[in-house]
Amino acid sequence: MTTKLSIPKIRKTFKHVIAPDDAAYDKARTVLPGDIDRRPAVIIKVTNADDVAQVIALAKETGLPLAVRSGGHSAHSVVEDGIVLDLSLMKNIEIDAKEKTVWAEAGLTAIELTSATLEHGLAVGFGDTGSVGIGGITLGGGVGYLVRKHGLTIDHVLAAEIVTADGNILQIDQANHADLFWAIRGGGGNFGVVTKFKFQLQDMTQAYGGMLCLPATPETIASFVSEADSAPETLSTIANVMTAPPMPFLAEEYHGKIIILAMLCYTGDLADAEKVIQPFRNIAAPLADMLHPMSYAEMFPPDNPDYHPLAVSMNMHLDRVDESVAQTMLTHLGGSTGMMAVTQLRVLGGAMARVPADATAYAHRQSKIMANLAVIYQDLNEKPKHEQWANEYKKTITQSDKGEYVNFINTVGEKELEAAYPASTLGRLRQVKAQYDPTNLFKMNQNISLYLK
């Protein structure tokens, strides 16, 4: 049973209140994915923890479902006819140099906390994306340009303060709540809104990487992924095997046809750079080197506030990318009757890989090759086309690894849920949750609570 909103007696609670007839409503309720079009009864933009506390007794007081939004990027930061709980004013840093620790709000994006942190010669990886949200990455794991010299982005969570369905505002880490701060790296938004992390950072000074576009064919594919998997732990690199763009750097004979547009990020010392890169340089001719000496911050480019792309994307693990694999990719990518088709490869490893599975709820740590395959299109009458595609692609190349990575999953069931948690994570998953939101509040995310054994 849900109650009717009042929005003249939440202005009264709250100080930043966007309602469907606020000019600012459309904006507010806007995410990245371009498929998404829900309304929301109210966009509420806390700034402190109390707030998130009083924003949940109003959604437990009224009935209606509540969505968490850090940085927007996820399908699941806006809910239907239900309360938004907006992080984004929450962007305090409290930054200890000497330490090399960082305490820093939900509402922050990556590059915001990025350029901060590398003002003091530090920084902590996210994924590759400067506007993607703090709060979502870090909570499924945080898979980045720094994965493999220094892990996950919960491998660096030293403590969090978060807010639970009983209004509690705890602080957790090791010796305080040990089971909830377990769960929330990797777990998701599933058992609280948390408002900040405690990071440790690492020493950053220049970065060396940007872009390197290569043919594509069976041999460039799989010699590209054998030299990433070879490569000093220092660097890490990202292969969009894909339809290109018209690119003004990219020759237009190249244009709307398939090539590898790889991102590479080297973070070790810089006179080894040009030595590491070479390899990769050597795999064939390069149709576009943008490769060079770099803040870590050039990483992540500007992004277009306006880019709402239609998209399926399907996320899975390889054991590896040989050339018979490569030429199934560029089958299936071929195939494709989208305006872009996509296959993004991950080598994972290094000081990912050194993280026993079981000490956060992010279990993949011995995964090789993390895989997403995408087709952007135009007309969402052809989303099932699409859909189909994708699901038959996956299909061919599944492989004897099977896991997921939570975070790029976006429609959840139970098959999805067991592909992100083995079963024992998943069941000491549920644990935690059952204790700390045993009605699942939070349940417009990736959620433990819709399969309950």
Ligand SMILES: Cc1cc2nc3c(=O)[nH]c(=O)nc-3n(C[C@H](O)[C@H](O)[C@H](O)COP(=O)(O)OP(=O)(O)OC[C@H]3O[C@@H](n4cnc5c(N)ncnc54)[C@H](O)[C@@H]3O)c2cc1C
Second form
Amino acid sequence: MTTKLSIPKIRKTFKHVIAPDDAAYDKARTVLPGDIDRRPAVIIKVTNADDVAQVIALAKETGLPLAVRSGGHSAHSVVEDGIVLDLSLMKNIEIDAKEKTVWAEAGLTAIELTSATLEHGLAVGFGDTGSVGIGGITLGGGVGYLVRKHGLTIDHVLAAEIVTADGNILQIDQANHADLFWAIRGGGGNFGVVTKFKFQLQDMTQAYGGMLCLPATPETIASFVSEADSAPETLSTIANVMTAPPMPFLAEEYHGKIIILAMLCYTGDLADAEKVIQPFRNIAAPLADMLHPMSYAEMFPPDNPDYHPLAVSMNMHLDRVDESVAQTMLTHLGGSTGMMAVTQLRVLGGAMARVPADATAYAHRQSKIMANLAVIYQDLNEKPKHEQWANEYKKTITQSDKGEYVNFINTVGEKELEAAYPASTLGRLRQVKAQYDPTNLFKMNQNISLYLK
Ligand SMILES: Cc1cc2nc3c(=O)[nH]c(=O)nc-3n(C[C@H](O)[C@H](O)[C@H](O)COP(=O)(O)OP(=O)(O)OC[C@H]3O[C@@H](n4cnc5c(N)ncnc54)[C@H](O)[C@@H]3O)c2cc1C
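Could you output the structure for the form predicted in complex with the named molecule, given that the previous block was the form predicted on its own?
To see the whole picture, the full complex is given below, headed by that same chain.
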């Protein structure tokens, strides 16, 4: 353990400090991925932008590595023998219901902010998981249940407050530090610590959605993707072609078999909901049909905070999923020796695709289908075997679209960065990085400085 830090001194500066000897330490250093076991020198829970500036100063003074955490859903937000800047106490929300905007602090989770805005009949889309931090998901893009109707999370960011590597607290938007404002919408945590975002909110009264389970055959998978593509933009879907868990509402004969477990979210006129959903029910006799009118918040059932899965996952985009591609998926999923193998398919398009590729640092606007290939496994020693499975699977189904979504990339290298960002985007991001973080203080992320050319 480092000798560069004086914990008693740090406790005099900050109110919420967790050190290795504290009872709260093990819980506080834990992030969602189950294979990450790092021991930081200190975790500092900040409460305002001045605190953030002081933690940045401490990192520079000690030379210790700095990790920034909002929701802790990635491996990047904890660092061995370094400083964790934890924003999770920063949860202030200021809603302007008339203007339909909100200032939201970066320590909020997606469901915390969504629940608050829904009280005003308003929402901004995040992902498919309530416990994801709005900090991480927003900085990478944000692809969720409103993606076809309203676009990405970043398409709703009007302004932000950010503390940069020099300790300055900047208010940024289209008119102020426009280059930095462009970069934080897709460029991740490379440029500073965002303490709050201003989001444009959308009207959200009621949704119609939930889970639909279907048998998985080449025909049903291809049909699902085709229906999702031709459905109105008011419907966004996530189809998980996966090993069925032993869910009580699913007949036992399907437990452990590959099924389609789909999440559908319709947010158009409720009178049309059944009509829009029906083609999915027609694909095959549903194994479980839990679609119903609901509050949009119901799309995010409570997460288990103690769930820390061992998972290997890979992100990619596909141009099409026809029956032959679907057959390849089924073959590979059936060949996994993990506890649960998944191919998650998100048909994109709609509002997300109407934003020009260079308007934000998220450039994969024309990608048709996002796919996550994942396996949940039990024995860490078997990780290489599952990585090999995922690599081979990905190689087999790769099509013309080589882009990857930065928030779903786990390992970062030149190849991954080039997949995450087209050359022009990456070049521009590196210029902004050179201006605002020339020493790469913020490197615990999908780091764009790794291979500076
Ligand atoms: C179960 C699960 C489901 C997911 N579903 C979706 C989905 O549907 N759609 C989607 O788009 N993504 C999804 N993701 C990916 C998710 O968006 C990323 O993992 C995201 O980075 C998590 O953000 P976080 O704040 O929770 O994580 P953290 O680990 O806290 O942060 C992630 C990264 O962002 C940086 N960061 C976080 N907050 C700040 C800040 N305020 N300022 C500067 N840097 C910051 C961190 O340093 C780190 O590099 C999912 C992830 C998981 C684990």
